[in-house]
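Presented below, as structure tokens, is a lone chain in the form predicted alone.
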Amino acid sequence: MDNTNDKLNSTKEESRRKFLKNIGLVGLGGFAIGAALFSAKKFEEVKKGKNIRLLTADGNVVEVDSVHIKSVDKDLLTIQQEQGREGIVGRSWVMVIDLAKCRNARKCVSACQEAHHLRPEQYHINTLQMQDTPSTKPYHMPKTCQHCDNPPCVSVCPVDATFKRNDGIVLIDNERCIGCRFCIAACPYSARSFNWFEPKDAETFADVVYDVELNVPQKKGTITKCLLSADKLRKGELPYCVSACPNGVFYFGDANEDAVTNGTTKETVRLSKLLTDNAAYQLYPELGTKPRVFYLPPKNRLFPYTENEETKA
């Protein structure tokens, strides 16, 4: 008798702490349906943030969800600086221009122009009359920075603003910039021009993070110049002036390579049989600067000379 009591109130204490057990997993369980339920409640909350204009690494202008913006160790503007400074390793960037083919249809200003959110009075490029003597007859001559490879503008800046890349080009930091002019002065092509005024879409660009190789957004108070287009050339592609031209006046390539391609026919040369056979020349050899940009002489011009309203200014 005694036995089978003991095996009564063994199986039902078995049984309590089975029921005890059950009811503990059944509410954990619906805790964690809970706190599922709850953070699912929460997300939908907050996944929606505020859109944040940012400029991408190609150079667009893109708005995100802040929520879906990570922060790095570094920040956009210092990751971009750095990039800006190091240049494109193992490249030699150089420009041939053929005068013999500019008709002054300027497509490469306002290319530039519109790139840069320059005014309608900036350029980094532009087009000049020229007449070599009184009995010759006048062309066409595009004229940007020259990047040279003993930059004058360099070594007088006293706030390392102005710069010159291991793959060639010179530019331009406005981040730096403290806008007194010495590069100005000490550049003999006058490639450079001072931000007197606030910049075309200042407001718009407010907020964008200041991107070296494109220059933008442009600032008042600092320098502003050519940057061959140093944003294209970190994508692969040609620079703004060169792929606007529509008369093949620009080659530009690497000189490790020595091969330069057409903007327009997209033909690619050999560059030093393209200087031998034309009779290339620098601007101001003699002063030493070493410009990375050749001129083609305008023999054999394709195109008359003539002016249109603004060469007439």
Second form
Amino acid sequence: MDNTNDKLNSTKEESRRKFLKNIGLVGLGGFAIGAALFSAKKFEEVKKGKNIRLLTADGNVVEVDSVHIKSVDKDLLTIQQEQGREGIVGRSWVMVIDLAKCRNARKCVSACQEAHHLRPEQYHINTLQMQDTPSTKPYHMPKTCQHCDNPPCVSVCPVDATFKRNDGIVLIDNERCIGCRFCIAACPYSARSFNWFEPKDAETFADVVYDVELNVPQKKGTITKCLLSADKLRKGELPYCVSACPNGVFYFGDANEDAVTNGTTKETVRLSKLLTDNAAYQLYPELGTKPRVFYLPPKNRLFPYTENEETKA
Amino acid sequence: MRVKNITTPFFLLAFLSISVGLMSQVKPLTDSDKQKVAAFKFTNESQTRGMQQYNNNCKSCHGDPGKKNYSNLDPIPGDPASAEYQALTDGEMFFYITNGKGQLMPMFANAISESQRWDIVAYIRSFNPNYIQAEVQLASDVNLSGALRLKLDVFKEEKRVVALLTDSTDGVQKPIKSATIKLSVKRQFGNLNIGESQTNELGIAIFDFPVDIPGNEEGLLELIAFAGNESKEISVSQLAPLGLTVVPTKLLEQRSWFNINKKAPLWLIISYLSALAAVGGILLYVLLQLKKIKEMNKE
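Next up, the form predicted together with its partner chain. The previous block was the form predicted alone.
Below is the whole assembly, all chains and molecules, this chain first.
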């Protein structure tokens, strides 16, 4: 019995010693951190810049240390990022693409690449060559980002770099993008591409402030995608591709107004009537992505099917 | 069980009669509809085009004009070449083709275009040797010089827009007759055409405004009326409470997958947190058990 009691006492004493030792360590560590913080604060307080005379809002001249001056104005980048994230409230942009009219002029492609500083192999919009069955005539299909109302690319972005706006556009903020390419994997429409190389005219536009609504300048190691020309829409103009088309393929407008305007003829028609009268369809509606781009079927395919030099490759 | 089944046909019958009754409520014929004339002269070509349209859309009930081989329906469709039909004005004929008539004749407003409907009128008139077409006054012939004035009156209840076109060159306001006025609604990238109408003797053109054009949150929309030809044109715009009230949805305020963490779907937040709690709970339970085992070993 004595033996066991001794053993117990010894373990108790041991643990007490251990506890005191630990407390001492924690205390020392805490003191060291606290002291470091305190001295840093002292240093910040003592730090002095130039004294600057300023005129306050109520008309007094005051002298302020330049260290304590904070700019109230936001820089251009922040302003553009904020308004770019908000979108144009009250709008709900939709695009209608009439496949019966597309003749593979590829003016939409070149206008888009020009506006967004894309290399020739990068596409925000591309005219694809489609042939449904061996016995049916082929046709051309311009394909852009579908600006889904349930965008899988946005859901998977780990850093909130790509986002949905109030007016329905899906944008990408290259200042946040880390280049993980999750969104490329998530997108069922292959609408996104990666900047593997330095973008076109990188040196020329190196000093330009990044515009999130134009995605210019492009940045190596980030994603680039169709923006529905958000910068043009802010100015109240039609997107680059829509106004560049010579064949009247694109209709663009606001679903809240139930009206879309043809980019070529500038004719405005009712969206609901256009869609129902022409049996409009969407790409992969079964995926539940709720695309904002509608296609009118490629009827009247009696035109000669031409392969464009650029698309032959 | 049998007794119960008898009632169903009655309900069906009642439902059918109500729906047929609703369907047959066609638009009433107005004087301006009666006086409407075609915007082109009836020619052999328009009659041929009209014959094709007639054979496709009208022949199955009305038969061949002049042969009285119409279908035996109730009410009898009648022969369009008959005196009864030919007594109608062009405007009336056009109206009935457009909007349907009585309980049987359907409307063709959505099936045949306006010019094709006038072609059918031309074809039916070709069976009347005494017919003389009312003089067609083309919009380009109207003299639109001088001090023009275009005024819009909006009737919200009737969904009707009345345009008044006057000329006040001599200090007196004189109405301009037979001028074409185009009415449209301003949209973001262009003007949506609502309709065209010709002014009558009083310089008045009447537009029936569609009921389903979206406006803003107060139901307001901007009307634009336009009259003109090569020499002169005039347009006027005005806010009118004729639109549907549209409250735009803010996508970023919805709870959804694509939104920020705070706006994630509730079920997602709950299931995520409960999964976390479950894993944590299991770990805690395992640790407690380990502690228990240790204590048991000591004893």
